[in-house]
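Consider the single chain below, provided in structure tokens and representing the form predicted on its own.
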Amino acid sequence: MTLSLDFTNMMGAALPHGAGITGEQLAAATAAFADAHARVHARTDDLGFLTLPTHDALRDATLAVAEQVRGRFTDVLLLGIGGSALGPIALRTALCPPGWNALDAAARGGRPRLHVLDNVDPATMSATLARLDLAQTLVLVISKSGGTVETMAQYLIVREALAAAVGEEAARGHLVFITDPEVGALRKIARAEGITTLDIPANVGGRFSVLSPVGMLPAALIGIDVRALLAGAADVMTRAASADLSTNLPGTFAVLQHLADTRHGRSVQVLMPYADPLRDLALWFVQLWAESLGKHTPDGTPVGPTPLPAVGATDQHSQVQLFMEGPLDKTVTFITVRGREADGPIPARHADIAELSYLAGHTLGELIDIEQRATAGALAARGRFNATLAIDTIDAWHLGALMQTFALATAYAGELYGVNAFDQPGVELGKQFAYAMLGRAGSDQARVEWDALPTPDPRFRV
């Protein structure tokens, strides 16, 4: 069980006209990374995601709740947004059979379906509630602050529907809150009403929380091996204990992407798994990378790469044209899965048709692997930066390892860019304006600022 990163096609020695990262640049970055590594690993008290893989008490509490509700519900409805939803979705897509919610109970091994409401579009909300039997549904309400406006709006609607379906008293047994250990609206409600609650440790931010109960409880409920997820993540932490880039894969990823951006203008960073089960992992990565690194430095300079999700081979027929011939502003990191060469044998038919006959004797696993290698080679031939992250198989161990790799790489990259990877000040003003328009207490100043903004001008309307 392992991960490996081949970054040959990021280096000047491999790309035409020396277009890539030079050996001198990589050597100089080694010292900067040693400082970044020391700063990150010195913060285990306030960067709780570093110790989530070995937080046995939190794991055991999560598994205990999963055991308490086992067999009681046919459906799990998760209410959350951002990091509270993207991680559980990525785990379900990667580690459950395709179309999990469409399978019958026998095909799911008696485990529940998992529905995730990660937005407040009323059409989606009403359609979801219309097709669920709430008497057979467990509702997970996930908000670190306990007051996220979208999640709280969802909660109020679902709580009302639950009460109507099963009664106020019984509705409490259909709820699990996952939130801050001490503060916030959800914690207050849980204390007052005796609702089952799991902690998001106070030192774990939302987008770094997938290996907390945020991701681990829904994973456990649908039969994913939580212990294996955490073991894979723990292995990454062991391998990343040293600042030696030859053994620290998350550090190498962070350094390469930072150099590509700051020294070579590759400010768009594509994550492109060549495996359908990993397509939602790329969406999870986008939030992690974007919200963590798109910041102002202390002197006010805006920095941060733009992450872009893709999936192979599908996006060879859409985005790869841009990657090949568009602006020289991108890196592409492929994720490949080893050992699929025998999967999906292609039948020998139409031997008289050249466009089909050559496929005989090959497999879909071989085809997707060849297409990835061909795309990587074509990009390199045109001076386009790319790297390949390979895993042995798609299982819980490797998903845990991948997620911890990207989380740790994000923390390192924040230090290299000179920004705080663990806050999100850029979204706060919009939140405050929304609160002001909704009439939330304490938003008077935001209301004044909102009212002072220019009103729509009819001259600029078509």
Given for the second form:
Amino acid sequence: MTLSLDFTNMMGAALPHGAGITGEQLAAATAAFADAHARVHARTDDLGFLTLPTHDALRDATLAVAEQVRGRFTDVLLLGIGGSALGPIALRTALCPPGWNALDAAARGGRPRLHVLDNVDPATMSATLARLDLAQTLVLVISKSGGTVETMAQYLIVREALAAAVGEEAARGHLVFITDPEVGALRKIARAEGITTLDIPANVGGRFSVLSPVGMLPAALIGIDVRALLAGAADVMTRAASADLSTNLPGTFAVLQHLADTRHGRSVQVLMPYADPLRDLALWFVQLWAESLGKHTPDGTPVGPTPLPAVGATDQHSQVQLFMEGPLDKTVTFITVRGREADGPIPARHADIAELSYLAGHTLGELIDIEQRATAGALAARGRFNATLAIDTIDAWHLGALMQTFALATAYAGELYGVNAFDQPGVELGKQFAYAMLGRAGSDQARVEWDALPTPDPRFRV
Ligand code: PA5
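How about the form predicted together with 5-phosphoarabinonic acid, since we already have the form predicted on its own?
Next comes the full complex, and the chain you just saw is listed first.
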């Protein structure tokens, strides 16, 4: 069980005119990384995600809740947004059979469907409520702060519908809150009403919380092996104990992406799994990388890479044109899978048609892998930075390892850029403006600022 990162195609030797990262740049970055590594690993007390893989008490509490509700519900409805939703979605897509929610109960092994509402589009909400039998539904309300406007609005609507469906008293038994141990509206409600609640440790932020109950409870409910997920993540932590970049894969990823951006202008960083089950992992990564690294440094300089999701081979017929010939501002990190499931030969039909006959005897797994190698080579041939992250197979262990790899890489990259990877001050102003328009108490100052903004100018409207 391993992860490996081949970054040959990021380096000068592999790219035309030696245009890649140089040995000297990498050597200098290695020294800077040692400091970044020391700073991150010295913070185990306030960076809770570092110890989530070995937080046995939290894992056991999560599994106990999963056991408590086992067999009682056909559906789980998850309410959350951002880091409170993207991880569970990525885990479901990666580790459940495709089309999980469309499978019958037997094909799901008696496990519930998992629906995630991660937006406040009324059309999605009403369609979801119309489809679900709430009497058979467990509702997970996930919010670290316990007060996020979108999640609270969802909660109010769903709670009302639950109460109408099963009665006020029984509705409480259909709810599990996952939130901060002390603060926030959800915690207040849980205390007042005795609602089952799991903690997101105070020192674990939203986008770093997938290995807390945020990801682990939904995962356990739909039959994902939580212990294996955590074991994969724990393995990453062991390998990352040293600042030696030859063993520290998250460190190598962070250093390369940082160098590519700051020394070579490759500020758009594509994550491109060649595997459908990993599509949503790329979206989870986008939030992690963007919200953590897109910041002002202490002297006010705006920095940060722009993550971009893609999927192979599908995007070879879409974004790859841009990656090949568009601005020289991108890195592409492929994820490949060494062992493909359910692979079989492509039939030898139409032997007389040259456009088809060469496929006979090859498998789809071979085709997708060859296409990835071909794309990587083509990009390198045109001076386009790329690297390949390979995993043995798509299972819980490797998902845990991948997620902890990216989380740790994000923390290291925050140090390399000189920003705090764990806050998100840039989303605050928009929130305050929304509160002001919704009439939330305490938003008067935002209202003043909002009212001072220019109103739409008819000259600039078509
Ligand atoms: O990563 C983050 O901190 C954010 O993206 C949060 O996950 C998101 O804003 C939701 O916050 P909360 O979990 O507090 O509802």
